[in-house]
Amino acid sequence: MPSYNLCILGFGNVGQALVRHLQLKTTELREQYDITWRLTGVATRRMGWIADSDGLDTTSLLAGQLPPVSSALNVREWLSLAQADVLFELTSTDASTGQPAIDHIRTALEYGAHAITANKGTVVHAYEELNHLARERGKRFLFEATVMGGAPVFSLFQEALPATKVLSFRGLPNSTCNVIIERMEQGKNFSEALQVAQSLGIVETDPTLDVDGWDAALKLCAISTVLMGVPIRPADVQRQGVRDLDPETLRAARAAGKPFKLVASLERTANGVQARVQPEQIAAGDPLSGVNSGSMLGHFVTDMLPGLTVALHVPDDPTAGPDVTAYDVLADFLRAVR
């Protein structure tokens, strides 16, 4: 039975998850897909490169008690310390460069390990490179949790839905952006608003990239490279965000049936795709009207079906958000092992 030496750069509310993940399916993963694992990294910038190849202790960790720290000054020693079998980079996103995720994911295949993440940056900046070096290293890239953490987007194309076009993509892939209107619609002010997501550890390290819509314009530069194979970066979106959104208009615009939300949209065309992130009104009927709180969804149009959406519901919880994004990270981990 194969054991896994597992390491997470970035041990924030998803890092955490993914450990609590892990410990709760460690009976499930050994008895049904024939897997054993044991953390032996971790690294912050406030924990430094702590590795022991012969196991962490997970819930002295997620405690908050650190073993000492150990020798390694960068992610090459940190990950040969380890022993790593697997790599977790779930760093926070540079929108402009997406560094340094894309070095740590570029010397973890060069190292030999499987690297796995929810940064957006890495796939925006750096996917052909990185997926190119991973299949020539025999390990997988993979990175479901960058895009509506919780809902299946690229595998289900990948894995599900063979031989199929994108043409279009229409969703609402920025939890954030969902709970500060609602709030707004409910009496809030704007910096309220914003203190409500953050309570719910859905909100970026950095908030501007949620409420200028940055995070929503990065997803759809992601899937525009991967699924629709036509590369765009952040500056090539159109985009809006919802700081400049008045509480007055909003609330009208809920009580009169047509509710803002802040869309994010890709178009196929002759020159290559279209793309733009903006606030919008919904009417009753539109597959984006459904969406309330810190839920996501996301409608395709591709040449086999004429509409496939995909939805996540998240409740009202802090511990929800990083939940449903280390889900991902979990599964991820479960397609590069098998």
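Positions refer to the first chain, counted from 1. Owing to the predicted nature of the structure, the values given are computational and were not obtained by experimental measurement. Just so we're on the same page, rigid core means the largest C-alpha set that superposes within 1.5 Å between forms. Compared with the form predicted in complex with another copy of the chain:
For Ser168, the Cα coordinates differ by under 2 angstroms between these two forms after the core has been superposed. With a cut-off of 2 Å and the rigid core superposed, Gln198 has a Cα displacement that reaches or exceeds the cut-off between these two forms.
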Given for the second form:
Protein chains: 2
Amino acid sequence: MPSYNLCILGFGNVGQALVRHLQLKTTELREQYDITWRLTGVATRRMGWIADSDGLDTTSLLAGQLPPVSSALNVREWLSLAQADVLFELTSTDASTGQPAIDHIRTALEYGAHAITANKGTVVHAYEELNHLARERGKRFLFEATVMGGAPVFSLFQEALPATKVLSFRGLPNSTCNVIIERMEQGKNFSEALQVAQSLGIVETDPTLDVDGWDAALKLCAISTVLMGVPIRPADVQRQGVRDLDPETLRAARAAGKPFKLVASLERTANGVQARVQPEQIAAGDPLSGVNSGSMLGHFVTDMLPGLTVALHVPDDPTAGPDVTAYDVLADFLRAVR
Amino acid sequence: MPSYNLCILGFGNVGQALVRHLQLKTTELREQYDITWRLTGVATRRMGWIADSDGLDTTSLLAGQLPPVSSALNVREWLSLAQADVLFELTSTDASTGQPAIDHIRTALEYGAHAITANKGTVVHAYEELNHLARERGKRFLFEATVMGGAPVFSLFQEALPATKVLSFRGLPNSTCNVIIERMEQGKNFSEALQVAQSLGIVETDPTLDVDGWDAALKLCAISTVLMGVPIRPADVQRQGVRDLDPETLRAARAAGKPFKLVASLERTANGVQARVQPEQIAAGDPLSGVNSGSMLGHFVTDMLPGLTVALHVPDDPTAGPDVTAYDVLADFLRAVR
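The form predicted in complex with another copy of the chain is what I need now, so please give it after the form predicted alone.
What follows is the whole complex; the chain from before opens it.
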């Protein structure tokens, strides 16, 4: 039975949730997938390069008891000390460059490990290069967690919907904005609503990424690049966030049964795609209407299916988002090695 | 490049749509999947056992110009004359026994062909046996088209959501009933609404299968058997159809923003599952609300994802249903051989 040495770079909420999932699923992975695993490396800027090719004690690690730092000075040396088979790249996203995550993934693939990431920047800024490198090395570069963490998007088309072409996309890929809108409908102003969302732990460290639509724009770029074959960058997206929405207008729209949501859309044009993020009213019966504030949703029109919707409903709970994102990362691991 | 000999048993709307899809995707299958195909057998009770291992002329066939019938006297001889690699079993469903489709699939697997079906009866009445036989012979028994034709359900969990356990299901798996309810809301009585649905070509030959909830019950049985590991039969489903719904009540519910839909649900219990089909009111924001009359939808609660919804939106059009069902059958073919 193959055993895989796993390394996690970036050990925040998602990385910790991933280790809990791995612990929980150990028996299932062994019995149903013939897979065993050891965590042989964990690294963050704060913790340093922890590595042990015999396997780290995950329970101590989750309790905050850290083993001594290794002699590694960089990602490459760390992967080597950890004898890594898989790198989980879980550092936070730099929207404008995708760095240093892109370098981490390049290093892992060149070292000979599968690279799995939750970092949108790597897909938006380096999909072609990293995908090509992975194929060349016979490894996988997987990133299901980057868009609608928890809901299958890339694996849905790559595995469950073969020979399908995506013609257009319309969705609610950023639940944070919809939580903010829902709180504003309930009487809060924008700043108060943002504070509520922050207290739920669902806002990016830099809140402009969420509220000005950058996060949704990055996700559109990833979908356009990977599923529509049209690489676009955030600057190509017409973008309007939720900052200037007026609570009165939002309340009236909700009362009329057509609430506002931050909608992201992609349409094929003669030369490529038109990409747009903006608040829109959603009528009853619209495929985008079956959601609560915490939901993420994508609606795809394809050449074979006139309209397919995938939605993930996540409770307003600080642990729910990292948990489902970490599930996607785990699923990518199983896809990479099976 | 491998070439596959395909045989279609039952050449109604879905079978014909499958041949059109195969024609349309020929280049894509060759270039992206390294697959070529020939249709070497077609059979129906009316047409007889048509077989030609050199390949039939699909365009003539779709135009109704039939080649002479072969000397085959049964499925086994027909598959042999056609040198079949894949059987598409597309005969109509016998809800109470699953026959003769089960025998057709058993014969195909024993002969050494993959068996792909749109026939719910085969999954409900013989999943364990046929799945076991397929594994034993190194072939696949696939049936994505049996539940919510077009929307990935079985392949979603088997391929895109590894290591996930389905805890409960709630959905709208029968669009026909929801078309009938919507017409009743618009002022028609039950018989008139049924006639509209029949004129759209979306009602089973025996309409009681749809309107009394048998079709939805069969789909619940398939989901429970395959995705929850609890084999149940239609008689185990608490079942109430749409026949006795009152147009006034339906209109009032719609006006109040909580329209009725025929809802099918599965809940795990101490001993197995509780399965139920019945009309229920759907409030705004419910995962089941984002649909129009022709939509099919499934909402899954799993151990890893708190709520995942998949919905397929199909226009009220006689060709739309067979087209999406035939896509599922095509996708199963690609899964079987890749």
